[in-house]
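Consider the single chain below, provided in structure tokens and representing the form predicted on its own.
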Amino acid sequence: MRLMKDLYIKDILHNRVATSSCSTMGWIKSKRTSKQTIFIDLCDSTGCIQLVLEKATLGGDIFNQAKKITIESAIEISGTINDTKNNREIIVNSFTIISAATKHFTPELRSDFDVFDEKYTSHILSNRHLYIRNPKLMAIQKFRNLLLYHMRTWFFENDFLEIAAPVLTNTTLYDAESTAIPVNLHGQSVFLSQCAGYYLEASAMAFEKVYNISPSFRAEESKSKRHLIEYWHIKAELTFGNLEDIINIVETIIRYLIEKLQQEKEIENIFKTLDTEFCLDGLKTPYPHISYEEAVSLLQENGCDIKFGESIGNEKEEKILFEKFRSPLWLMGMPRSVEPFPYVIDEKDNRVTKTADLIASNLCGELLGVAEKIYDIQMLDERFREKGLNKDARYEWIRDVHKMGCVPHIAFGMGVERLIRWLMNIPHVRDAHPFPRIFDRKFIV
């Protein structure tokens, strides 16, 4: 057996082989047998190709080994490339078992079944460590990889510095610590990070344009299609800007990502594998705006039981907004009662903050939030008192940042899985994460 694999199935399928002879390794997706011939579909991370094993070529002993080999076993083969009328295959002349699979799963791991069908959900989640091999779930992760590559490229090309923010923190962003996940570290009570915002804020006063892509954690008791306990967060902050600036930046980023992803060679095969369509709604900028107050009135007119100061976001409310605009939508001026303390109070209406949520099209709900962040120490202290944090010493370091030449700054925060769900038209954020953590479900893996 070779120590290093140097030829992948995509190389064989796309004529990247110098001769008609080839050797490669992979896993058995399926197998069909007869007395004299075995057909095996061999897969690796790049594709799938048919193998033809003839008893007359391999000899009885090797042929019988191949006949008994189980689905998902890993093998190494050598052979001759053969082009038929419909496909390319390999006529095998050497067959070696690397590792035999000893368990059987239904549906088979790499089989073409609907991984999004709710009847399979529990089974797939319980065996995610194996169903990660499924072509549909693999396609989503390939998309995720491309998306994050282009996201980092945009930041790099626009002079943003990546900041490695801590995952362990002694301060929480959201008002209720009940949504934070506590950790006891050497006798000190700390939390898994809900957001890198505090650290980006401090870093922005040095580097001006900063970002972070890392996990965030919420112990929120939600079973909605857009909530995970652990999710990946794209956060960015920059100095000397206002709400309109950060809205324009976000729209530019989304348009950039979609355009770059459309150009990727893999995209067509990714969406063909998933049997979905790339959501291109984000290309149509600028997105329409509606104030929070206007949205509340619209929802009340359509029978929703909502009052000013309450969050907007259940499926009925989102459907009403979607049917009116049929587009990504900026929900402007979120109420101070539901927004965290670091965001600027609107001087024109002190009931609301200078923030906006981007509501995705296709009933995918809130995608991200943008904000002007407080730089004035007096306003910060007012918000601390309002949230009952004015006597909490853990937040003193945040006050320090605001007492040392803090300048106007703006920020956005976007969930990676929510963005993937929206762009890929898949039903749940759990499908966008390789190993999802979901409320009210025991961790098996």
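Source: prediction; values computed, not measured. We call the rigid core whatever largest set of C-alpha positions still superposes within 1.5 Å between the two forms. Positions refer to the first chain, counted from 1. Compared with the form predicted together with another copy of the chain:
Once the rigid core is used as the reference frame, the Cα position of residue 408 differs between these two forms by less than 2 Å. After superposition on the rigid core, the Cα of residue 59 moves by 2 Å or more between these two forms.
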The other form holds:
There are 2 protein chains.
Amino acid sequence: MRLMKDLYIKDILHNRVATSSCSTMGWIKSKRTSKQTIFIDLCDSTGCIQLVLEKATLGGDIFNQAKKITIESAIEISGTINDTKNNREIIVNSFTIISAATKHFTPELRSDFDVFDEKYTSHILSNRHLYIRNPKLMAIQKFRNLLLYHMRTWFFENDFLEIAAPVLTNTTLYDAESTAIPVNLHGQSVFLSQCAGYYLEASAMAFEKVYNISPSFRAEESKSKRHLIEYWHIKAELTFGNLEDIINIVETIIRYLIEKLQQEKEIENIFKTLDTEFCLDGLKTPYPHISYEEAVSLLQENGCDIKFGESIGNEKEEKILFEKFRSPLWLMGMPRSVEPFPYVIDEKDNRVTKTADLIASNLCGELLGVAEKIYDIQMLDERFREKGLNKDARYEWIRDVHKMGCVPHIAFGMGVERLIRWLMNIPHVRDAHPFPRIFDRKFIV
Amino acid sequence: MRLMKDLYIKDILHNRVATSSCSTMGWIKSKRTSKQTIFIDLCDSTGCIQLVLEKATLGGDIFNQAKKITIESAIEISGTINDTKNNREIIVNSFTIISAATKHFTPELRSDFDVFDEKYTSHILSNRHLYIRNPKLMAIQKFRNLLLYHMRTWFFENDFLEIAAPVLTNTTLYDAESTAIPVNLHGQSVFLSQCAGYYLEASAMAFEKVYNISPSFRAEESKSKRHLIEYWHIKAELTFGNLEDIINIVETIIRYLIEKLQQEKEIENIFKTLDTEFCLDGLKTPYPHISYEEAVSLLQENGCDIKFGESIGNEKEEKILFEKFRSPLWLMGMPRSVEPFPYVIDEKDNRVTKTADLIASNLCGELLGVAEKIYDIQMLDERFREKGLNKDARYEWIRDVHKMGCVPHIAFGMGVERLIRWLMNIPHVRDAHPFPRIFDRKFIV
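Switch over from the form predicted on its own to the form predicted together with another copy of the chain, please.
Whole complex next, starting from this chain.
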């Protein structure tokens, strides 16, 4: 296959060039000009290299043209590789402007400013189509690409089959009125999927081990650091397991992902560019467990206003839990009052479900949930009545699945952006998505 | 990792059992009863095996209980492996009902009926949550899983970075009023994505080679065999290439996919179950080319009512093209009148764009499109004016990308379900998706 560009900057930097002369294309990150010399930092997708443009070599006309090149313009250059004490550079002997940049942005798109500083947040979000070129935001996307590749490879190698659960659905996981995004489709009122679970459950009765990685939608009016309206959701279900099994599987996956990512040759550079550290807390399996009831007591003792049956998860509560355990933590047995209907009621304590939430370390909050899912039609109907869904015809197909040889099955669900935020030590989930959709912001991009 | 089920039916069939006794779980596909013996076909995700239940071994009570088990009930069994002249079977010495099926469906969910017969279409679509267990529909999903795995592996190994283009977007590819699905999001009017292209284009100026595989949406009121309202879309863009490059890349990918799929150990069984043949026409690269203008002439000569500037693609037209070439076929240079704005106008003939559509063999119609994308802001503005979008503020961010060192770039887009339909020789794209959304059908599942 012939591609027009056959030499990338990393190839030049790492000696994969046959001769001392080379040609490549890229974008101008920055430029410093003196009377006789122009220094340009040229970037492409793989790295940056210094170009040296000398008046003596290029001649006055071309040198003057080069002086006027704007930041972010794309150029093609040829030159000679020159190794200095600290760096490799290219002494340019010819250059062509491929495409001149005609707008100017502050901070410069590819400059090394702190993209997480809140004073830039709104500006970056409004110009995400351009700041996607920023090296820090690029480093996050490179990490995301590696993470998803290894995640899918794990599923493939462990015989999980990918199921395309639809985005357009009748059946919401949470309360449709307050948390689902409605769509009017040729007169039929449907929703954007909140969770692939129902479709995976039906598919698990055929394929036994299934997964889905695709966008999921929540209309929640939340401004927290871990909510997006549209996020990528990793969901898996498998038959014939219990809560302990799914906890083991999740711990295995997190350990696998961290170990595979550590072995990636780009990983060091990613974290160096981002100026953060790879969070390795996930390697310390098994993670400690605390029951929901014990957690409520602990929080009450520490002055939190929480009662049995309410959700745990505001920042104060998570801080107390983290300071006690300093580790990822399994919060076991969420109360039936706050959990949606699909999860098994604990036969030992019918106030709670056979579920667990994994609370990430470093105050990143809830990372994922695991559950034993209901397979018995009587228990399902009991939960439908409890949630007021028993007369809702849209859920009838889920009852059908439970009437047709439905076997015990287990599930986990995890937000891709939350996982990235935790592993990369970045402040907000929005930066883990290349084009985040955030409550209360108009779409510009 | 411990999983409750450690022995699958394929393990028993293929001798991966240590002793002659075994236990497993599965679903009852069918049952034949005589006075002294019951024969059950037991299925799981990996295969089917015959169970032999003998009154003499099990005793009268348990034998009578077994007689009453309904089709699709899930059971756990133990027994002794017995090899007959033609088959391996299990002589059952104990069984437990995990979950009894309490409804009955005709045809039986896992039976080998012709799922493509139109007399079953509506019934299957209304009960897709259950017929997903059908061996033919399962075979298609197993193929889909392998196909997507190899597709992503190709992208990964060829340094394409996965970009999560958002589903919720301001900017439609085609006419928003007639072809996009609108969403009211907290008072803002947006759309479900028709194409990841704009986001990939912006990202390509950072990462150079990018791709996205995710759901895409078209509100078209089409009842053709190759339209779904929601389908999975493979999109890739890369910088610094031309139309010839992207044609080469697509041919490379199709050949790679077919070759990898041919090597999969499950592939023979998939096509045997489905009772179709793997379409290998894609291996015959390079595919022939015909210009749009020549194609219009050819169609006119054969009695089609088509004029230069109109779309090619109804069944009659495709039949004429297929009978002439009997191969996948590149239809070169679509007219600017029917193509959306992002594609380069051909400098040699400004009535057409630098695009090509790949017409699949076997009357499967348009499989994918490739293009040189506009990088010059003047050409972009000319096309915006032509399409009436020049005063539409929603497209302003795309103009920004073209003002900031936008370089020549190329793209392809392909529907996953169309590719599967073609490669698997199945009549309709709907069966390539586990839970298809089809115009004019209410959502039941």
